[in-house]
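Below you'll find only one chain, the form predicted on its own, shown as structure tokens.
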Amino acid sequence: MQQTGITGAGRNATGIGNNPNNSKIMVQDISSWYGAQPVLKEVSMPIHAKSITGLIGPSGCGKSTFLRCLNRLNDLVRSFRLQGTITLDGEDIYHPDADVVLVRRKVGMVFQHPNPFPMSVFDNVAFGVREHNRQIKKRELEEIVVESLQKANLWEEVKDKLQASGLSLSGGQQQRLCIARVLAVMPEVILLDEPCSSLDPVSTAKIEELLLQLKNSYTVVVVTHNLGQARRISDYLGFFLDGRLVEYGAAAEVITNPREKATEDYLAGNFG
């Protein structure tokens, strides 16, 4: 994987410089490829702390690849290359000395389709904790599991079936279980890639309510095709098209007064 340091302001529609106030993650001029195929092109943006950043755009525009750059999941793809800089609290996560395991603990990921492990509800939540701390005491582990399920607004629904399979839960419950699993390892940032795409409206509303609660303690980044959802939950909004970040800013401003014609057309449903 190739990585180069970048200085100066990012070249995109935002005009945002190096150190915007309250940025948890700073992305500077990243471009990426799968083999010879370019995916992201000179993307720069801050991810603000304790807020929800929504990422929108048509399929294939680079949103999910961008999301996976933020916790180095793309490293698992042999042909992937990255240029540019991504810092978490000022530390370059692609530096040769960076601890990838620590990066992924700090920056957790929830995927499009709920993916609970084929084990009990309790063990699903406890899994990552045990991996990071093999010596953890039973009482401490139990406290972490309960607290994580409470934070995921799932405790009252599963407290009497902690030994039941996580696969026995409904789709919406499974997705909240996956969020609890991420919360258990005490991340600072939570990435979600289309977390409600396979859920019914009631389950979607519960996930949205949960995310609005979680942003009080965590930095949240959500990829979504649901423009209504982006409007409801986002504090900041980035619009991607053909691998470029066309527009980024406060969600209310981007939605009501987009600067770019492409953003206006996408929000109006003219394409995508």
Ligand SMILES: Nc1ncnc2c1ncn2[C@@H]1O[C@H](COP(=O)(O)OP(=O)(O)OP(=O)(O)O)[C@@H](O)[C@H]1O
Second form
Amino acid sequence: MQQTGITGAGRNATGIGNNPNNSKIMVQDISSWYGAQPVLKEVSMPIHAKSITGLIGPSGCGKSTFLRCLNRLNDLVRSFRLQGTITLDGEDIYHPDADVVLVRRKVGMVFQHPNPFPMSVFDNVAFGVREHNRQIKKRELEEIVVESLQKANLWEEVKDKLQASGLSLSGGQQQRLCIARVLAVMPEVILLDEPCSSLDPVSTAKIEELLLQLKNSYTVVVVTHNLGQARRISDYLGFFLDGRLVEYGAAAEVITNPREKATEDYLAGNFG
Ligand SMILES: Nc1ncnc2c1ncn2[C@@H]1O[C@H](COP(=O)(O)OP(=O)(O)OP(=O)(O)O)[C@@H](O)[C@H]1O
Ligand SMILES: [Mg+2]
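Switching conditions: you have the form predicted on its own, so give me the form predicted together with this ligand.
Up next: the whole complex, starting with the chain shown before.
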């Protein structure tokens, strides 16, 4: 698989974003609209490498929109418009020469509801790998599938049913299958939009444990409505309110000593 820069010209080819603070992603002053409706308002935030950034805030404040900006998924919405800059390793992901397919491979997405494809466990994980490399040898593909299932802490549970339908797994297993599917294409950043919202506490704990392992190798961004989860897993925390990033910082600091009254009220459960 190619590991060249997303604009095809190498690191910092656009001259934008020199990666201050060693951040993996730099979001600089982005605003966005769906048609005439403003959603994100002048948001700037670093996403630090190999750590978990939690994003919290009340429903409709723009968390999912923000997350989708990070891998250009909003491009699929016709009325969507974005201003500002987002760089990945110093390269502008919205640069006209940026390779969107490569951006989405490097920055993978896991959705709120587990969405395995209606195919076998094996094929679910192999799907993206085949898309990116149609010539891949069977043996190599098998290695990638096994490795990805192991990294997603799912291997032991599915090793005897690789040909069973992905849809036959439990909800928590399906979500780990979706994570394995993302891991198989060798991403650098993993975005998760409320990945545990439809899961029971045991399955949720397994996903949290998995994310804490994954951050050793990947940069992780998680949207969550579960403040306990945000506390347990986040290294950095961003609080959104009405499209603005009201507060951002080290998670422990934001939680114990928020600068803004709105953050304090939200964390206290006074609205949400
Ligand atoms: N595809 C879309 N087309 C038009 N408007 C959209 C679209 N997606 C989101 N919006 C609007 O943008 C605003 C922010 O939505 P978004 O889904 O980003 O919020 P959120 O913080 O993720 O909310 P939740 O916590 O409920 O998931 C909302 O007013 C929503 O209606
Ligand atoms: Mg959302």
